[in-house]
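First, one chain by itself: the form predicted alone, in structure tokens.
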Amino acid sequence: MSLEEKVKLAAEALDARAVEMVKWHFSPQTGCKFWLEWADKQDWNPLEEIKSFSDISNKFPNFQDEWLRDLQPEVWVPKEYEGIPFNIFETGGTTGMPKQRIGWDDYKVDYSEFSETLTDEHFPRNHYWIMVGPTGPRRLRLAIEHLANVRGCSCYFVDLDPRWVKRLIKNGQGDQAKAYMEHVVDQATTIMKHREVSAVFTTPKLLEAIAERFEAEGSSLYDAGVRGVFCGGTTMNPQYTRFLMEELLENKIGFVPTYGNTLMGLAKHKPFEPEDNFSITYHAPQPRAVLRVVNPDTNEPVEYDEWGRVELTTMTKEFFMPRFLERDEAKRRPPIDPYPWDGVAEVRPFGAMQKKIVEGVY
């Protein structure tokens, strides 16, 4: 089947998904309180007027942060999930009330599917992983542990509080931020020296710090037994990606960049080809979630290889979130054979070229 045919089929599947999920979330028999009450206030009927994904892009306004910050979590419970205890996951919230998303099994679906993209060479089964990153109220800890378990592995954890790091940096307390980072690296390297660990999930800056610690002691991540690395964070430009792959991982350790969050799930990266020149492109877990790169003034998609703001639409039975403007910007990239829909490339904080962004340990 040609790429053009795959793109057409993926678009048809997306349209069908859009209709199905709108019917689910806006029908009195299955919908949640928030969307049923929201629809009652509109002068149009989503059940009748949403016939494709483009209708969602054209008819729904941007989903608002405040809806997840200000409202009690039960307003998002679909009727068929009533009475079933839910997880509460947080995202953001460096200051003030964080956004909260409830859920049941979406993260398991996302990460079980992601497991199929991993190789046994770099992520051997029935072994041990370590995650060095935010746990606490975020779904990432449960997601990484589930991914490890799917592959027959168990996972060690070193907690990180990015909110504290950002506060220290904003307050000009760089020495304390550095000390906290050293504390996290101490914990991670201690485990890696005394336990068998073949896979690491962490942020780019922490990966660099951990690798430098081993190097200072005359060793390396590869010598320590690491064979695969997941690297999640916002900014990994081509120059930095090349440094990670060639210098830190010595072209011997499998490198899997990840882009995901509590509201979307987990996007998969385009397999690296020489012509990419270390530019990372991510493709959303469509049709459960859709990423568009739009002009922030018109909300229309930009041309391929142009910069724009990342817009996310999530469509599962657990959660419907149309047209949420992420705090990220990226280049729009065309569909590829494994993922026949648009991708987002070289993701970085929105407005990164115009103002200083505090990313902390990311």
Given for the second form:
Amino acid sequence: MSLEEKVKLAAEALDARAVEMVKWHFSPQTGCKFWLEWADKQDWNPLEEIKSFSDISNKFPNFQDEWLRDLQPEVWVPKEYEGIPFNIFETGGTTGMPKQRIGWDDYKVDYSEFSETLTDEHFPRNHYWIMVGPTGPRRLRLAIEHLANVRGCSCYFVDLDPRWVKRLIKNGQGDQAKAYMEHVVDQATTIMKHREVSAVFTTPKLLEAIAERFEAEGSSLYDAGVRGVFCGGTTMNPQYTRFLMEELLENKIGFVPTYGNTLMGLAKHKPFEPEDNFSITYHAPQPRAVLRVVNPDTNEPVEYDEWGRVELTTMTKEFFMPRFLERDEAKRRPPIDPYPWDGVAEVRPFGAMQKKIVEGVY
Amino acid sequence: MINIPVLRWGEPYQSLDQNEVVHFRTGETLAKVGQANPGLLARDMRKAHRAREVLREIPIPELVDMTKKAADLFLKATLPLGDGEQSPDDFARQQSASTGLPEHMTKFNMEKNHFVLTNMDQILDALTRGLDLDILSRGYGVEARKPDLPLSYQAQSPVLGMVLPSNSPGVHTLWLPVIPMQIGLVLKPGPQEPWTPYRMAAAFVEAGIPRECIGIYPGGGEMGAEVVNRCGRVMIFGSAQTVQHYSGNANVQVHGPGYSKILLGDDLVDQWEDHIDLMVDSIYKNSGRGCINCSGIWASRHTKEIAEAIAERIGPIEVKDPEDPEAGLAAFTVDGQAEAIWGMIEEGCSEDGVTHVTAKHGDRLESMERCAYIRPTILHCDSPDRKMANTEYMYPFASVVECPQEQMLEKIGHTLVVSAITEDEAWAAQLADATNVDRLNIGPLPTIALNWLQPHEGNLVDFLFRARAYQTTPARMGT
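Please show me the structure of the same protein in the form predicted together with the partner chain, now that we have looked at it in the form predicted alone.
The complete assembly is shown below, putting the previous chain first.
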């Protein structure tokens, strides 16, 4: 099948999904309290007027993150899930009241699918992984463990509290932030030295610090048994990606960049080709979630390879979130054969070129 | 347009992340400079010891000869630069085009670098107070004047890290003696001034100095922070805040604002007219950009007349094209910087007791499409307590401050250069004891008069080497 045909089929599947999910969330028999009450206040009826995904883009306003901060979690429970205990996951590394999303099984779906993109060479089955990064109230910890389990693996965890790191950096307590990072690296390398670990899930800066620790001791990540690395959480421009792959991973360890969050799930990256020149492109787990790169003033997608703001729409039975403007900007990239829909590339904090962003180690 | 790579111990590394250096008037891209991510330096520092090792394989006198050869190459030769090459005229034009300095000033700065490199033997002799330089190489030894007393100078770091500024190419003279002292260099150039570090490295290599003793890591603020974190000894240029931030850190030598001043003693202040040329030169030469340029003239009386007289001389100076040999003013090439500075000055002038004396010579701020200039500015302050009495901006700016002589030493605060015009020996003695003054000139000397054989903001040798006890058997000492 040609790419053109695949793009057409994916678009049709997305339109069908949009109609199905709006019907689910806006019908009194199945919908949640929040969306039913929201629809009552509108002068249009989503059940009648949403006939495609582009209708969602054109008719819904941007989803307000305050709704996830200010409202009690039960307003998001669809009728069909009433009475079933849910997970409460929180987003990011901000201070103050965090955004919260409830869920049941969504996190498992993306990660089970993601497993199919991994090779046994770099992520051997029936072995051991380590995740070094934010656990706590984020869904990442459960998701990674699920992913490991899907491949017959078990996972060690070392926690990192990104909210504390950001606070230290903002307060100019660089020494404290460094000491905390050392503490995290100590714990991670201790496990990696005393246990067999073949895959690491961490942030780029922690990966650097862990690799540096091994190298200072005359070893390396590869010598320590690592064969595959997942990396995500902070900006990786092409130069930085090249640095990680060539120098830390020595072109021997499999490198899988990840872009995900509590609200979306997990995007998959375009397999690296030489012509990409280390530019990372992610494709959302469509049709469950859609990433658009838009001009936020016009709500129109920018041209391919142009920068724009990342807009996320999530459409599962557990959660409906139309047109949420992420705090990220990216380049829009065209569909590819394995993922025949738009991708987002070289993701970085929105406005990164205009102002200094505190990303810390996460 | 030239592509300039990162240099990792002399080896070019083509970064995928590039910063464009543009002409401040035309917007033309002069060069694309590869940006290093901090992790590159972190990894390379594991081999920093090699820089000193390869330099120690060459005796210091030979390295001094090589620096002399490099001096001529830097000044006169066409040298490789990235994927192209650069003649001396190219260098002057490029440096002017990105830093805003007039071309004749960039050529003058080339001469300064040439002078320092050419006189390296005398400079090392002066900085080490005549020490047998073999002691620096070997780490210990004896001097002829005291053959039974071992001396030891221990290098504190195999490399010196330099976080360099964009705005004042004159500062490069400070790191030139490092290589002949067998210490390697990690240079982080200012974003608008990659030219001198790369040209100097090329001249050194052409003169026979091993390429693996120099690394150049262009980048942003986090690269500068990495240089500070990774190098055992670091020289950094920055604001008063930067100075405060690294205060007490023995590994870091910070070069901040100079707040350099001319103090007129009560004994000679009535002859102030004899010293107007000296005051004007101190404020205006090199476009007032240096930390040794005068930003304050303090006297107990005649201050209004002094301010008027200086304003008459430099107030009318106009902006000229950078190629004009008569150009005396440098452009501000960072967007919004000149406007912000002028805003601060205007706010300062609103305080009672502060007068803008050059106002009558026309508007000071001249904004252009991609840059701006501020014409020479003289303020009068009727008291040292005025906010504008002790300020510094990187252009010909000075406050003439009325202050009783007996209060001056306390009120001037930290001052890089004091030129005290006095014959009052009692006051001269107080000045000599004042620890808030770095460079001291007693007599009618401009603040910008530098003797390269004297230390600048601390002795480089003392910063890089630590004198310590070293004892061994006489037989071994003789070997």
